[in-house]
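The chain below stands alone and is given as structure tokens, in the form predicted alone.
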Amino acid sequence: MTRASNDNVAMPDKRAVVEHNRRMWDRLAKAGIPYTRLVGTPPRTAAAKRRFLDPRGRYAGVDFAGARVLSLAGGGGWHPILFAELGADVTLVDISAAQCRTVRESARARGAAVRVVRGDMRDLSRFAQASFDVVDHQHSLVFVPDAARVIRGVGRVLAPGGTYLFSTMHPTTLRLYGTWTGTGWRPRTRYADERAIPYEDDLWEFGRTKVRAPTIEYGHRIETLVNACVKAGMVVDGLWEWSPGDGSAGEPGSDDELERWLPAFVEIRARKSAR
């Protein structure tokens, strides 16, 4: 996939900044690409059904079966669909109306209940305190600004002695991302400094889809990513840095070959504390 620029585009302020990326998210999901669909088919039994939606078991000792699941920025997945199936009482927050409609529409055929609501991800204010067991929130903390108040907001909801698993873009290797030289690769902005990362094409492909989406992205330090989990009254019980390949496809340079060297993703799994 081709990185996103966001050189030419001016935000005045954060809110402005969602809303850019709601309407990308909207465009994107209209062209189909993989992250805004359901991709692939999920087995039959229960126990593969949770290997499928869980693969790195990350959500080890914990049972789905009567549990309130907020699947949080999950639109046009199969988590939240998955979660229902296997006996959680879901609820789905997502801000694009076309990924919202994804998986309503996709949980209906399937016959699984899921709560649809379309918002922000940094204003959970219509959940009560303690509202959910598991919050679940996949690769989406790049597209905001404030990372630290999505994840007060979950500290907010989520229950005493409740998971809250998630994962955004390595801050490390988003900075990377296309800027091959010929001998090395050169950040685009300092670690320390979370402002928007820029990048010099906008355009999204996979295979023969392609579509022009200037996201704006950012790359939350891992300090940034725990800190705000302590303060939200959580512990963090488990890290982890991967990628979804080994690079060993990758032509020289190319931001598979990065992956290779560099992790593609962080991953955080906090515990709400129980007093």
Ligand SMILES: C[S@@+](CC[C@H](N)C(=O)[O-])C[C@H]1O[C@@H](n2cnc3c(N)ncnc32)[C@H](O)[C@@H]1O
Contents of the next structure:
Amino acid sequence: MTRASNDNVAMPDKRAVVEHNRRMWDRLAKAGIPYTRLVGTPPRTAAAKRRFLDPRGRYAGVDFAGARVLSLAGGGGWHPILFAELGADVTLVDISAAQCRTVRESARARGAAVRVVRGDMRDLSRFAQASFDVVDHQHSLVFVPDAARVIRGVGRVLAPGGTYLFSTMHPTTLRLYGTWTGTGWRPRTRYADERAIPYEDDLWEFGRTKVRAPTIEYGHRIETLVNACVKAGMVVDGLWEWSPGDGSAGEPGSDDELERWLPAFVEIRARKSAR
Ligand SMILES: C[S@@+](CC[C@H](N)C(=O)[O-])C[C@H]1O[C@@H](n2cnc3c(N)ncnc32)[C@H](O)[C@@H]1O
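Can you now output the form predicted together with the named molecule? The one shown was the form predicted alone.
Up next: the whole complex, starting with the chain shown before.
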């Protein structure tokens, strides 16, 4: 993913950041970048669909049939649809109307039942306590300033024994994208500094698709994420740091090359304690 700029965006309050990013996601969806359309074709059998949904086996041992699944910020992707096709009772929450529409229309076309709710991941108050068995949350905490607030909400809606799986941009790598000096990478902010990451380049570029969308992004520290899970009554039982591909195609100093040295994503699995 090419990094986006926020240099020209005055740092507003948290609600304004979220509203700004909502508009950017509507714009990105209009441009049809990969995170806003259903990429690939899922296979037909249940076992193969499950592998398509969970290629790294993070949900090993979790039965989706009959499970109440919250697809958090899962608009524009296959996940909510595939959970439903695997027998789960699925609710999608996403802040972008365009991202919600993509899932609603595709689910309808495939005959999959997905409840679609347009909303902010930071406010799950519409859902009862312990009302989900699985919360699936990929690549989107980076767009909110207050990750701990989101995780607190997840801890409330997750049923005892339930699974929360989430991924976000790796906080170290996020601070280094686009900073190659010719001899090394220079962090944009200190690791301990959790304000938005300042970028100069607001272009999202995927092959021939290019769109200017200065999303405001936050590199939440790993200790923030793990401790928020613990505080929300969850036990972290898996943490992975990884990059897509092997980075071998990257030009020297490019973001692709950076992802060869450092992980693009951090992924965490937590279970709600049975108390
Ligand atoms: C990188 S996309 C990920 C989409 C999908 N989960 C996937 O993995 O393909 C980020 C998603 O987060 C959503 N999003 C951003 N801020 C949000 C917020 N505050 N509450 C809910 N959804 C949000 C965007 O609309 C977008 O659909």
